[in-house]
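In structure tokens, one chain follows: the form predicted alone.
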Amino acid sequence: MGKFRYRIQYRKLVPFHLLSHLDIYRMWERAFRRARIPVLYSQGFNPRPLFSFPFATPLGIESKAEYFEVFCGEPIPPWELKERLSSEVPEELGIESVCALASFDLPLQKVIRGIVYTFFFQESFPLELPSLPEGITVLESREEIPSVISFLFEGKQMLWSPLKLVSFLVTECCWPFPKRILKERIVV
């Protein structure tokens, strides 16, 4: 039996942004089972599917750029894998892309350089950008209503929750609390 690795990008939109990482893991485990995709399992007393989720998005944050890698027991064309899995999950958790990986391809957590989060504010306010913690930069801002600001988290700050930045902006800079936070993309 062979070992074939795939990288899957999916979205996690309302209301599924309130599911925990463990719930998402179980949901994908069931989706693979229902789609009859031959996932490889770990060895031992309690075998688990060979899934790898590089960076869990915090609870309550929507995302268009969720990723995980999976090992399958037989080769499946990426388009077929996408089609079979898409029929098993709700549209708000839909698959954006599937990519077949070679054995020498590095895992996503080794090649990722940054994560882009977009903050949506309900009202417009005077945009005075504070000095942000090292590793966080503003990519884009629009002062229309609602105000929209995109931040790039790089280096050690990639592991920082965007909610930590919200806390900093609200307490240190007197910004309003964002009504929505969206993980837009990853930078490799």
Given for the second form:
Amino acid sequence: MGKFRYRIQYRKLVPFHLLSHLDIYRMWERAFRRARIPVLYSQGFNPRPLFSFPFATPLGIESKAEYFEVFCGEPIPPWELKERLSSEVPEELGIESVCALASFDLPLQKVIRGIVYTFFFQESFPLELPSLPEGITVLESREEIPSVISFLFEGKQMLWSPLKLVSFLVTECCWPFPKRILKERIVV
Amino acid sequence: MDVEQRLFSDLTLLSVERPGRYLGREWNSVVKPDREIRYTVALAFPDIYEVGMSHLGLRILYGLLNAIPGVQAERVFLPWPDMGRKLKELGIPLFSLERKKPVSSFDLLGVSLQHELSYTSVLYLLDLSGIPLRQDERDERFPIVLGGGPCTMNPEPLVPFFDAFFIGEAEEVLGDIVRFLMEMKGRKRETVLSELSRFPGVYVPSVSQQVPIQRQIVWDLERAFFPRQTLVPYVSIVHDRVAVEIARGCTRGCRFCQAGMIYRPKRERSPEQVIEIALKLLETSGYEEISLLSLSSTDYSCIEELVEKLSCLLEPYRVNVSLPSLRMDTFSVNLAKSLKRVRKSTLTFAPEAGTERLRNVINKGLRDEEILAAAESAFSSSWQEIKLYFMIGLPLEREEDIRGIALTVREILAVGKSFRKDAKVHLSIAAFIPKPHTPFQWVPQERKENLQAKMNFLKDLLRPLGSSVRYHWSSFEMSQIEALLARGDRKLSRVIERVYKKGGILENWQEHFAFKRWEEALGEEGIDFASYLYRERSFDEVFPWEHISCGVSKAFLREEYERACRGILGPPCLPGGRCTQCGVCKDGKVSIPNTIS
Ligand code: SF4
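Please give the other form, namely the form predicted in complex with its partner chain, since only the form predicted alone has been shown so far.
In what comes next, the whole complex appears, and the chain from above leads the way.
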């Protein structure tokens, strides 16, 4: 049987930011089955679909840049995959793009260089920007802290949950807790 | 700001455990446009999402009611205490999952009563919804509160909190009731209730009615409503799979088992229909597992053919078939083989008692050889572990019966080890609880000290088996309260209310249960616990539940009890053959299809 590899980019918008990574995994497994797309399964006692999620976005974080890769048993044009899957999931978890990968294409984990998270606060506040942990920088820093601010996580810090930065900012720098956090995009 | 905005649009719920359970929006959930809605029903399950969503009855009613034009049925579950506090703190009353509407704004509030220990949770549900607890304190502004489910077989301890109870199987009558209530909308509460009391199977305590109220029975399962579409939760729930009911009722008539009495007679759905429903539900849900539900799967007329056929059909889709409860005398290698085609689910057997003698007393009628043969089928088909249910504290139990449990486990393990060295048994021990409408409704409950002593004795006996046996036992304090409420009367409603006010919620969760609250509340009401639990009832005692009839006659129950004392088996329930043994069937009008094409 052939093995056809696809990369799928999807959203995770309000209110589905309250789901865990595992919940989302299960949702995709069932959505593929509803859409009758033949996913390949692992071997062994408890076969699981061959999905690979490069990063687990933590519960609470909204995202426009979720990704996973999947192996299918049949070639399906990416646009068709997108259409068939999109009608099986809620709009807020919808698919942004699907691309077919060749076997030599590196997995996303290998090519990603950074992740941009945007924090939304209740209001802007007069605090100076503290010195951030290594690997994390502010995009467009300004005089005071605006109510919306974006951070770029690079290197090892890509594995950080943005909530870890929140707890750093809240405890070390007396920042308020953000109202929302959005995973904006990834940098490759 | 609405609930959606306040709770589900930012990080507000980050501080509660598993917020996904409050989200709704599951695949196949039903939200009709406002202009189409004339009558709203809240289907409440007094436990958390993961438990309530695992209940098939709720899914059937959800489908049944939402299929009625004009009716919008929505689910309501209880919040875990952290979320309960959060709601109180934010001043948000309990809301439904579908449209996040306050429960108090619904026209009808149906409450599923599955377990006695959820009674205080019912009060929690009403309270969080801002609905007065007592029926006589509620006026037209509040929904009509209707109870349903097996606990309505003795609704007495709950009477002051409910407007009405529906007794029995809802598929044939509930639709009519709701359509009728929709027409009566806006009328005075007393008028609605007194009209409601004229429906069969409806008990309205505030109206004087002809008794007994007859349990409603769906005679032909094949024609009963069954949904072809099911909700697909995001968070994992207790029974996270498609469930198809293949049979209702049980032919065996185990004397301790309330389900075996109150779901008589046994009826089956044809294999063709089971397969049709199964495929539709799987197609529309995408689930990876399907469970064929009944009280005793292996008693289904052609279970082997059905499981084999379904497993073959589903194997290419990686969907596996599981069965909840298996009889050891009919379990076979063939069945074991079909069940493991995709992935192996747990195999569960319930010998219930440790010796043949006691198994005859309880009418289980299972021979030792049959137990070992079933174990052999399982282990030889490469299962590593099987799960066994036993009870302690059964009537007429002797020391040898406790020894018998350990002995049976030892022999099963020996069989298992002849196939694989790592064979294991998972043992689950529960206390026997006398339930109303069973042949054991007259017998006392075993004292918890004795249960503990028996359990300790059993633990000593199991010790030599080492890590090949995993075991756990239910809380004996919890079973005492379950027993108290099961055969309780109206006086206990005040105790339930006091326990709730002392903080008793979600009490069927061991971590939330506190025996002390019950002791205190009983003391404050001056109620003697022992007279409910440890008293042998005389045959001429009139029980608090006799105005509710499940169809099985008291005379039959008594004969069965007398047969139990003599250690002899009772007659099996064999519908269709003009059996009138127990009183449920009047003219043998039960259909049992038993072919497979
Ligand atoms: S009358 Fe006979 S067939 Fe009908 S429920 Fe009772 S025992 Fe079963």
